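Shown next as structure tokens: one chain only, the form predicted on its own.
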Amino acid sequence: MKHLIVGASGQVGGALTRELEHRGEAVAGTYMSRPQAGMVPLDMRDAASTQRLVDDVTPDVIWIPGAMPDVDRCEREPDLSHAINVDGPKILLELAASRRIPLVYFSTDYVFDGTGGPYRENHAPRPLQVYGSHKLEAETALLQYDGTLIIRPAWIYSDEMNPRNFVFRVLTDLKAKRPIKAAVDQFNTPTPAAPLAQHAMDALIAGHRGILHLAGPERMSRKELVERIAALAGYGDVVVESVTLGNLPLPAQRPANGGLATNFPRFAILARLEDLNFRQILTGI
């Protein structure tokens, strides 16, 4: 099959590209603001350019990991957030539906308010901020097409040398001996990018459509996550300062008692932080 990955330069897009190529699939990837070799530029808000690319690639599947994921920037610039996180995916929806090919969209756990996690696919969304509201709006529109698969992950991490990778950011601060603060009252299910890509492809092949939660098997606080990263990287003696969400100067509200679980155990992710190649990350910092 031929796959078009819109937003292949990000953590999820990169993991997805590697997984598909490993399976012998043909892949065309795009970037918006972070050029990478072998990828083509695309602003999915541009309907004409997006259609030309789809016509050129003639994909059998369209994947949309690309987004404006900066939650606080979305809060400050809601019009831009809507254009990228809603209008862009809707353009790709029309192109996928007109060709009757599957569309896979990566959403977020931020469609939930974080009052009663972990959440399953049948729980009612209630976003707290602009980002979650726009991702939910995109979900609603895309699910009108019966060929859509919505993947919801949470707190994505990987072993990439990528500033968007939370593990990389934590290890960079540890190596530079910068103090680290982390919330003790925010809980979630950290999700490894590579298994996320593997299970997303498995779900697509299995014919799963609709909403699917793909998240890691452990639920922990942000502080515990930082402490686990530090310990696994050999920084077990570092003290992580405890803070609460209410004491952090964040424009956008975060779900506190969050996390995801799935009603489809055949796709459950089992990989943990221990499976990361910490040596590789540390060598690259």
Ligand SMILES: NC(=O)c1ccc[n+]([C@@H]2O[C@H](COP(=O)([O-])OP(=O)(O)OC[C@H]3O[C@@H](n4cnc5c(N)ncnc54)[C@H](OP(=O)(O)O)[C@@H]3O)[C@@H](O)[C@H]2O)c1
Given for the second form:
Amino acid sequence: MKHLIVGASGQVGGALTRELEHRGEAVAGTYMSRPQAGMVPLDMRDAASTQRLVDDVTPDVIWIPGAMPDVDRCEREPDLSHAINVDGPKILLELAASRRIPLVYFSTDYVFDGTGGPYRENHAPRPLQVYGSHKLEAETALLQYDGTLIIRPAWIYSDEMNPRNFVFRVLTDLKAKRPIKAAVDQFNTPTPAAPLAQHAMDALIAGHRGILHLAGPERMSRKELVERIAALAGYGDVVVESVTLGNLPLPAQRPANGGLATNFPRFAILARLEDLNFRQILTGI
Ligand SMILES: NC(=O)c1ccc[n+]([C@@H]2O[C@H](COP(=O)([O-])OP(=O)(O)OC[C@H]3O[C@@H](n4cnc5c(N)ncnc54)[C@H](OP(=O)(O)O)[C@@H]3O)[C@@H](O)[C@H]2O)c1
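Write the structure block of the form predicted together with this ligand for the protein whose form predicted on its own appears above.
First the chain shown before, then all remaining chains and molecules of the complex.
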């Protein structure tokens, strides 16, 4: 199969590219602002360029990990968030639907309000902030097409050497001996990027359409996540300062009691934090 990955330069897009290439699939990937070898530039808000690219590539599947996932920036710049998180995916929807090819969109656990996590696919969404509202709006539009698969992950982490990766940020602070604060009252199910890509592809091939939650098997607070990363990297004696969401001056409200579970256990991710080699990642920082 030939895959078009819009946003292949991102954390999920990169994991997806590696997974598909490992399976021997043909991949065409795009970047927006960070050029990468072998990828082509695309701003999915530009309908004409997007159509030209789809005509050139003639994909059998279109994947959209591309997004503006910075929750606070979305709150500050809602028009830009709408253009990237809703309007761009809707352009790709038209192109996928007219060709009758599958469309895979990465959404988020932030479509839920965090009053009763972990959430399953049939729970009613109620986003608390602009980002979640726009991702839900895109989901609703894309689900009008019966070829759409919506994947919802949560708190994605990987071994990527990039500040957008939470693990990288924590390890960088630990190595620099900077004090670390983390919320004790925000709970979620951290999701490893590589298994996310594997299970998303498995679900696509199995013909799953509609919504699918793909998150890690463990639910923990942000503070516990930081402490676990520190211990696995050899910094078990570092004291992580406890804060609460209410103390943090964040523009966008976060779901507190969040996280995801699935009604489709055959696709469930079993990989745990321990499966990443944190000491090795540390050597590259
Ligand atoms: N990160 C998380 O913890 C998390 C949690 C739950 C759900 N998600 C969802 O998972 C998906 C992937 O997230 P991620 O962490 O991989 O994000 P990321 O690393 O920030 O990657 C975003 C990608 O989108 C591209 N992009 C940005 N604007 C674009 C535009 N106008 N047209 C085309 N491409 C554009 C970026 O390109 P450049 O980098 O080249 O600019 C990049 O490749 C997103 O839908 C996000 O909402 C993420």
